[in-house]
Amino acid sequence: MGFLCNWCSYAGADLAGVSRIQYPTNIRIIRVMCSGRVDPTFVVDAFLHGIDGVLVLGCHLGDCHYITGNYEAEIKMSSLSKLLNIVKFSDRMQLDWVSAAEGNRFAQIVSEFTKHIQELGPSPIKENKTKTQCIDDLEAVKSVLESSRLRGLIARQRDLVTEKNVYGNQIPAEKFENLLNDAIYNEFVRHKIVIKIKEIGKSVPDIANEIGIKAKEVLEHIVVLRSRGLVDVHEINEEIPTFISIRGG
């Protein structure tokens, strides 16, 4: 699938077509008004849907319509990235930049992106054995892209690392990427919490050992959650608690 912003990358497929360049055509292209108009969300979608790739085009930083919005798209694929990571799906999307004038430049980013998902092999929640897994992961992530949160973050990652704040102070990049980092990991694992627990109320332990991560680690996201209203105490058995999600995360 293909998200191209209207005034450059989608007049490059254009330009491709009419110029009959060749490219694979199992790509579906979906145009949109800008790059920075592509929800994070979006791209998840696609792989919940069972799509094996993603790309979003935009025009060539420096040159949007709409002065900026690439450069949030440039923002906003970046955590996402991260995020997919995580799941290791990171490697199924790519943003790049295509003009109106670059039909070649568009053929050839389809056409190597396409050789790549092929070498990838189809989407892993296609399979049976890791279909469940895929689903849980994936709509963790786009949980943690829904929250407040972490969308507030982002928005505000240009000005805090180019701008001083209120009492004259600036956010070095390299500390606020250290910040995000923290944030991208530590949501993704409560989010992944309250999809565990979304039906059957289970114990730390069994938390932990389903997710893969410490008991310690799980009990102080539970603390977290618990302050936000997201999860409680299902049922107390032989002195030890369970908890369930009360919001359906």
Contents of the next structure:
Amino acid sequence: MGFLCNWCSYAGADLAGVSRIQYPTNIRIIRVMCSGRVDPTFVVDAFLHGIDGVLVLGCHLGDCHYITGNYEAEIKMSSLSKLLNIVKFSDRMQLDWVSAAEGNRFAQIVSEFTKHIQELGPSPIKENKTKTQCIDDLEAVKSVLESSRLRGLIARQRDLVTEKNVYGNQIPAEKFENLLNDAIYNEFVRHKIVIKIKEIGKSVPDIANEIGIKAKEVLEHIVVLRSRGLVDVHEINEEIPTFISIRGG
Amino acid sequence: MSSEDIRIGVFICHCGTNIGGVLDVPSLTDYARSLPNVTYSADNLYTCSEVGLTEIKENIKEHELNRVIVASCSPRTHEPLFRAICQEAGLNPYLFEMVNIRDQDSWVHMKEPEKGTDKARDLIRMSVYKAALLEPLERVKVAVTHSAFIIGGGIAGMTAALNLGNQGFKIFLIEKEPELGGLLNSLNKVFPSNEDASKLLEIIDMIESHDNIKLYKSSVIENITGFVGNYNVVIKQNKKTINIDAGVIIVATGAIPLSPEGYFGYDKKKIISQLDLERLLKDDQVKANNITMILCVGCRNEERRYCSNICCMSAIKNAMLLIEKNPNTHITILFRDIQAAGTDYEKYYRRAREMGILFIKYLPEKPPIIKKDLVDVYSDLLNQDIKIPQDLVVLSTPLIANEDSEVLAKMLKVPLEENNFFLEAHVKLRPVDFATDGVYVCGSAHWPADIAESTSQANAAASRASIILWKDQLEVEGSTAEVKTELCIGCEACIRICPYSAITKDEETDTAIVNKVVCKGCGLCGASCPKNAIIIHHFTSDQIRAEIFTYGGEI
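Next up, the form predicted together with the partner chain in place of the form predicted alone?
After this comes the whole thing, all chains and molecules, with the earlier chain placed first.
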């Protein structure tokens, strides 16, 4: 599946047609006005619906019809890619730039990406063995991307690192990057915990075991999630508490 | 509107054999009919023909269609036409949706008709599901400033200025040099009529004395803001800042000749450029009997792949002028290919041959070698080296894009092609328009053009611009962003992200509001809003998700 901006990449795809450049039939194109319109959750939705690979194509940096749209796309897709990397889906998504004059480049990107996806094979979400795990992972990614916490951070990224705040301070790009990376990872684990204890109450060691992280880490996240009112104590069995999601995730 | 009320009509175009020759259009038509909410489907030989369009209109009425889908070429070229037809039939134009099964399917999968048809089936299905969620939208109306801002005082810019000025519009013409005329100032005579360039420059007087044309010479552009019908340009003239309001902008910045520095030992004395020769001819200072001209110097190579279009004819012109002046002159033109398309130009070329000008084709891998009194060249035709006596060598170099094109393109938000010439909206359908409404291009800013081409493009650009200038108000695209006030938390993320400053904060409610006239519908704000409080009309999250879900299906 490909998300193409109307002005450059979609026009580039049209030019490939006018020039009769042949490429694989696997791609289905969704036209958007700007690559910056592509909400990262669209990409996750595509994976959740069994699509094997997603291309997001915009104008070359600096050439965006909407001036800064593709920079925003780059920021959004970079955070998305970090999240997808945790759940091993990041190599099924590619952000690239194609101008209205680059019919050849468009066909080449589609051909190479198709080959790349064919080498990776069908999405693991379509295999019985890995299906549940994939759905849990991707749902967690999606809920992180839907959370106003991360969206707010992503939306302000360019602004925060390029301009001074009201106190005249500017956040260094590197510092922001670390902050964002931590936020992405922590939020992902938290959302995953919420999904794991959606229906059945589970103890901290059990959750830690299921997700594959240390019990201490789980406990820290549970404390945060409790303070946000997302998780509560379910019951206490032989002095070991179990926790459950409230508000249904 | 509940889903039971949705009546979709799907029209599938054969485009002659362009689509029908590859994809199985009848089966696609049957397939479309089987999809939910589709009331009617049909195939046409050419949906965009009078017959096809009438059929859409009639079926909207007959079958009470409230959504129309056309599966054919690209919405980038044909959506406006089909939308207008829907509107004529009383259907809101935003209830129209287009599927690209030609440019992005039949043309690129010519050898895989079955897979191509499968792809078209998916694309039509995605579109049907999206169409069910489309909403009617209204276009906002804005007033138009009846003036034009024209950038560049060469022949193209002056012709456009005169055209629009004579129609009665106020023109602001800006030129960075102290004088009007551009490249024409450095020419002697012009082909194919061989009249004096100065005769064409008489237009300068008409421009300078025109009541409707305000001239800004030695001026530069500082900033451009606004939108179709309402542009604001800030220019600087002698440290003075001037604000100009204009409804349209025409780019006529021309191009510059590449200096042959570094090619064939260019020394401006014995080895000169074609432009140097123009000056010598003008002053009647040519003192040579054996002249060799080399074409395609510095172009059609790795660095500049393009043909500069005008050099063949200007070399032929100067060769003929030299012989007319002194019939004993021997002239050899070393060429790679001769571009002389068009009746007059072909005749011109033949006349040059009849006059005894020698044309020798050289190969780029075996370029001519200039020696003291000779030019050594390998002729592919004769399969041998030829030695030509010379006392003057003239090099034809291409026109290249202006250095400031990039800056101007960014200010105007219009694209450049790979050689930094301005890129039009569509090579055939919109050759002098940009994708950005109200901005046009003509002359060598777009591509090396001779005078006839420059003036016809300038008149074309002026005529396109006048479509806007004659209107009192314009309808602005209805697919814009809208804030759901009840969800907005006033975080201002959208205000900072919007490239057009179209979003402001309503101090009373502490929520964001969108100026629909300024909004371009790019969707950046919607994709970023922490609370998902912004609807991007016509590309709503629900509509896009419908396309994703329809293609992906359930796992």
